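Below, in structure tokens: the form predicted on its own, a single chain.
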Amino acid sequence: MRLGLIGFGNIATTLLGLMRQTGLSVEDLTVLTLPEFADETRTRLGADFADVAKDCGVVTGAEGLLSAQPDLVIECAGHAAVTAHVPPVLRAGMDVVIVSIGALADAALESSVRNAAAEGGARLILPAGAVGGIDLLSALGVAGGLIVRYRGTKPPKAWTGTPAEGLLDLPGLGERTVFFTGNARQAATDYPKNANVAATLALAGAGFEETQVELVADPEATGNSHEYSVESPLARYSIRIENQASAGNAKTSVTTVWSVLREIRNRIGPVAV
């Protein structure tokens, strides 16, 4: 398989490390990164991940990525990268896994990527990320009548650099505090690096406006907790997952990267689960 990566930050490098750890390799790897990071990216690919792909390349624009003709492209560079690079890649007929799912809270961008996928005959793949049960939620969503409630809880440091800083004394927080209550569109818009799960649930189920969200800072939390409940005319269920944060980024649950690895394994292996 020929694999493309948009971005070379914490998620991308963790993913490549997991591929090496699990013995998963590809024929060709092309990484799209910002021009100022290109040399550093080439050096690290050669030093740390040479065994992940037979051939590695670094490009600084979507045109270079398209020239490499990857079979699967994984976006892991943030909302701006989704806007800039995902539509042309989909339009060229290449399947894309979007990690920054919260970007699709922008209705115009969601429409753009969906149209690009349709034009190119490609698939826009939304991984489960840090949460489970998405298969059941998606199945129930077709029947309609869903009520979905989600609560995301993280330690105070995970909310650094977000609007929560203006609402709470994060370093001095002494008790568990709910600081956001609203719908999934507002959560994903205001907390783009923290509320991808809310967007995933919305896209799989009841939609952005109808998915209810609470965001919580908890000084006792040792990781990132995601819990949600679903009420449907067909079934009712609730799920709670306590994830360890990624070693390089407290905002990201490490299971997010394992979820992306699963997408690669399902593409390469003889059995998809």
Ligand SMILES: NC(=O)c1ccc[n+]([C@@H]2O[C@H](COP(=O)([O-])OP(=O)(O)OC[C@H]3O[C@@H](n4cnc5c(N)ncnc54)[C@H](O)[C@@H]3O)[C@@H](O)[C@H]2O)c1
Second form
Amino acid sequence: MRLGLIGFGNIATTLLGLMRQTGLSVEDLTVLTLPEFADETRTRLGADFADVAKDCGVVTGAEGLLSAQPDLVIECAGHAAVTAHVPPVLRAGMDVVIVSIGALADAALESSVRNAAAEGGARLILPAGAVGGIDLLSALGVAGGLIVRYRGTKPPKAWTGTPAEGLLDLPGLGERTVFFTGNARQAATDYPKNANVAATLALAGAGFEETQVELVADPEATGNSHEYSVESPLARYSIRIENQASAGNAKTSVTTVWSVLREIRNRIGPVAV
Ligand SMILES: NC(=O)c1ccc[n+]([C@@H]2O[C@H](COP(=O)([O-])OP(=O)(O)OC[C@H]3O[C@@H](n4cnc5c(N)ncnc54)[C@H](O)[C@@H]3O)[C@@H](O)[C@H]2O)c1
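Coords for the form predicted together with the ligand, given the form predicted on its own:
Time for the whole complex; same chain goes first.
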């Protein structure tokens, strides 16, 4: 397999570490980074991840990625990178896994990537990320009549750098506090780095407007928990996942990276599950 990565931050580097840890290697790896990080990325790829790919390259634009002809591209860089790089890659016929799913709360961007995938005959893949049960939600979503309620709880420090800072005294918070109640579109717009799960649930199920979201800061929380319930005319279920935060980023649940690894494994192996 020829693999492309957009971004070389916490998720991308943890993913490469997991590939090495689980004995998964690829023919070719091309990493798209911001120009100012290209040299550093090249050095780190050679020093830390040489055994993950037979050949490695670093590029700073979508054209470079296209020339490398990856079989699968994984975006793990954020909203701006989805806007800049994902449409041309899809239009060129390459499948893309998007990790920054919250970016698709921007309706214009969602339609741009959907159109690009259709034009290129490529597939836009939205991984389950930090949560599970997306298979059932997506199946029930087609039947309609869904009510989906999601609650995301993280320790106060995971909400630093978000509008929660203006609503709560995060370092001094004494008790569990719900600071956002609204729909998934608003959650993903106001808390873009923390609302990927809300966006994933919305896209799989009832849509951005109809998916109800609560965001919570809890000083007792040791990791990031995601709870949601689904009511449909066909079935009801609820799920609660208590994730460890990723070592490199308190906002990111570590299972997200394993979920992306699953996308690669399912692509390479003889059985997809
Ligand atoms: N789907 C989920 O469940 C889920 C969970 C956690 C995080 N995420 C999302 O995954 C993304 C990556 O998270 P992370 O923890 O690795 O973040 P990070 O900040 O550690 O890494 C992002 C990397 O992307 C690079 N980058 C930014 N803009 C770029 C561009 N235009 N072109 C190329 N590279 C660019 C940055 O330099 C950085 O190296 C974020 O958008 C985050 O919201 C999704």
